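Shown here is one chain on its own, the form predicted alone, set out as structure tokens.
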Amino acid sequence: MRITVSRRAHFNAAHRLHNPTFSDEKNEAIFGKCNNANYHGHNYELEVFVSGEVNQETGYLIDLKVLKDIIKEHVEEKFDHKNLNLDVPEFANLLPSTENFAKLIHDILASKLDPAFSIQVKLWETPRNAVIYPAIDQIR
């Protein structure tokens, strides 16, 4: 039986978007407020979706305490109260969009995950806007 789990999670972040190759102009018409030359910040909400086959022998896909942890150590300690610009270095060179960061997200859960195992994030940046990384369309 194949079935879909989620967990959810939240953290603090700062950012800005900002492409040096764009004049200030360009930067300011295109990002307005999220430009902001002193960053500002998000309450992230994280939902977590991991699919795969349910094991016969624990009727779990997984056991959600590991789920937990997992995106604790690896999402909510690495991100929370940071700059995304300055803190973290993924970001070095990419726009920390709430795009990029969902996929940033979803590849560091995907590597720690079994690969049995397909996941999915949506992260909310606001209550009203989500960004969900892989597409609906591109799950398998």
Second form
6 protein chains.
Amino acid sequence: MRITVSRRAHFNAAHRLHNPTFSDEKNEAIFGKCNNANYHGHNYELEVFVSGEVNQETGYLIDLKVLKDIIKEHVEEKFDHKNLNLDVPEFANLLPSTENFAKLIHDILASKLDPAFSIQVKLWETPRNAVIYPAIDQIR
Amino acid sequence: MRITVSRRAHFNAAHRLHNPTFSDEKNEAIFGKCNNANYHGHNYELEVFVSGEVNQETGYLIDLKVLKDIIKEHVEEKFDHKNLNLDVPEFANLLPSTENFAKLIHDILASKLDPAFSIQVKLWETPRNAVIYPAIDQIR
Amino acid sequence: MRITVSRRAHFNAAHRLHNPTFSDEKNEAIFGKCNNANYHGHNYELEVFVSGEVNQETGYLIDLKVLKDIIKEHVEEKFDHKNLNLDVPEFANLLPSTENFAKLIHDILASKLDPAFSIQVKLWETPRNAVIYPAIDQIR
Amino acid sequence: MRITVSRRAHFNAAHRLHNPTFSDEKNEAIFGKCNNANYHGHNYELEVFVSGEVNQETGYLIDLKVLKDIIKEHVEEKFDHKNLNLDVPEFANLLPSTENFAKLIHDILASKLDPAFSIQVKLWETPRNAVIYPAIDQIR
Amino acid sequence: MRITVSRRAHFNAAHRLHNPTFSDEKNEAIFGKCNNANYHGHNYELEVFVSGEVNQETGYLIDLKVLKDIIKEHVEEKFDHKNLNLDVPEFANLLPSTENFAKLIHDILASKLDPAFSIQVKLWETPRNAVIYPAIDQIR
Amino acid sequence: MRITVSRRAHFNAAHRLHNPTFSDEKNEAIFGKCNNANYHGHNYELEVFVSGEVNQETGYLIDLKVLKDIIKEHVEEKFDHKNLNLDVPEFANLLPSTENFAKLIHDILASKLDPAFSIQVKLWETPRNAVIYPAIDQIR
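Switching from the form predicted alone: structure of the form predicted in complex with a further copy of the same chain?
Time for the whole complex; same chain goes first.
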């Protein structure tokens, strides 16, 4: 009995998009308002999908309290009220785009959860913009 | 032209998680607040996904009024305002976890709908916790 | 500068509506499915509105972290995963209708917050049904 | 690094469901209230999923501003405040069911976006009814 | 113990905004896309607020099942899947703007509910646009 | 016929809470994570309420397209993707708390709209935290 559970979480952060190998003009042309040198910010909404086999003794795939605490410790506390560019070492040399951010969160969670599970994350930067990693045509 | 239609429904129920083969201590350790002997409850939100070929004469995969009525008769009326442990025979010997509940709803709907359709359900126990059956990496 | 801040919270509980001074027939006629002897349950959504004067040194009406913690300690922990009829002394002789429940939450919060504040609560029993106390034409 | 980005959009339109090769009785029997000769209408919510490889120089799969503008020009401006039956040539001989509408929007967007991308759309006709094209068991 | 209960409902309809005493140019200038001669449509979301005294025997202001049925019979069935201009007599000589529509729904409900209650309605024409009647500074 | 219309808008920004007349310890004690020197950020959701008399010729209180454009020009374009502390002159000597921010937006809109209208704003800093100005017990 293979199943997927999902858990949502929320945090907020500041960031800017800026590639130091680009000229200022190219950064402005490509990243527009997201290139603001003084940073801007978002409330990020996260949905984590964990797939695997249900434990028949507990009826659980994973105790959602455990999943909630792992997300809280390794994602919410790491990123909440932070400046992604300045406060998060992983973004020292990596653009904090939603794409790269979703993959980073996926990789953090995959390293903390039982490797028998398959993990997918959906990260909303705004209520209308989101990123899913791995891609929906790769999750199998 | 293969397509998926989805329909959402809502109902509420009481339940508790308790495995009679476990000691009281183990039930408390594993299920925590969900083990409360007096029950607790939820508003369940359900999204049913039905995949198949569109009928070119009607433009429909399935008349959503028909799908709505099947969900109402076989899911909402069966579970709404019920105690899952005491009022639902299928849970007499099965833990009413969201995982098992999602699979039960899937199996009920699959037995009522044209077997040519492929069915998936997403069941939210709270706005932040949900289960999808079959797993998102198995729906193909 | 008088302002209102609002904070949302979430918890779930089981309950039933039953007036012991009514006959079984009258209870069934008035409360319908809500009279189920085995209880049913809900995810309750709560929005708490606090009105008063802004502190110009902090820019705050009240530190929302303080408000969040008061709601968590005195509302969420008191009611979450509980059976309102059996686990909550205030409902020993009071019908746990959403109306009475909203007033109880209002009165608990009013007793824990600075009396200079005016408090209003909105309590959703389902996404479509809610109660506001005090009434919207009385909050002044 | 294959990823999916999603973007939501909103528009509204009038339509009716009516197959001219059916008798009036059959149209009424199959389409019910949706057959009203004077039309009815909806707020349509659209979520567009685009899958492909992330550009490591920008951290983007696709500039969401570009995706937003393509959806605005080719979907929102084409359908918003329109009568699907009378104002949209593609529906002159095609039933404007949500199924056919979702496929039309998919095909429009696929023709405007880089063919290296894989496209999926989810179109809500009401908050409870939606269609996904291609089917969730075909997106691979 | 004065309290407010609220109940949400949903329906959809087509309409156009057109004042026959205006020239075509003036209609176009004032109503823009909403003047489309072929109609457009919306999913309307409605929240009905009823204020009054709680009945201590039932714990209810009003049985929400009764309120739900009154809204269903006198609002949803009257307007759902209708063309407001052509199918609703009250709009024969009245512009079906959201403002006039909210007042009409208020007046219908006020005529069906106990006159001891005070009624307010909020009507969303889109997720971002709504009308409240009576005005929020008049409900007292 | 006095009525209220509401319009929702969305933008995002970075900010920090820091009172330069406080010691670092006091700033940390009062503002906690919101005091991060590198800033953090939010998606702000705004609902603007405008109350007044309906124009019987148009059925409108105010053309919502006009209201939308005023909000876009004077609120969204002024604050979107900005650092409130560094990019917004009004916050040079004013704490950018949600309370002060809501009042600023109210005052901007009141200065751009017909003074016959009464204005109220609700500003969400996160999905669970919001501020309403003027206070709900003052709007009359």
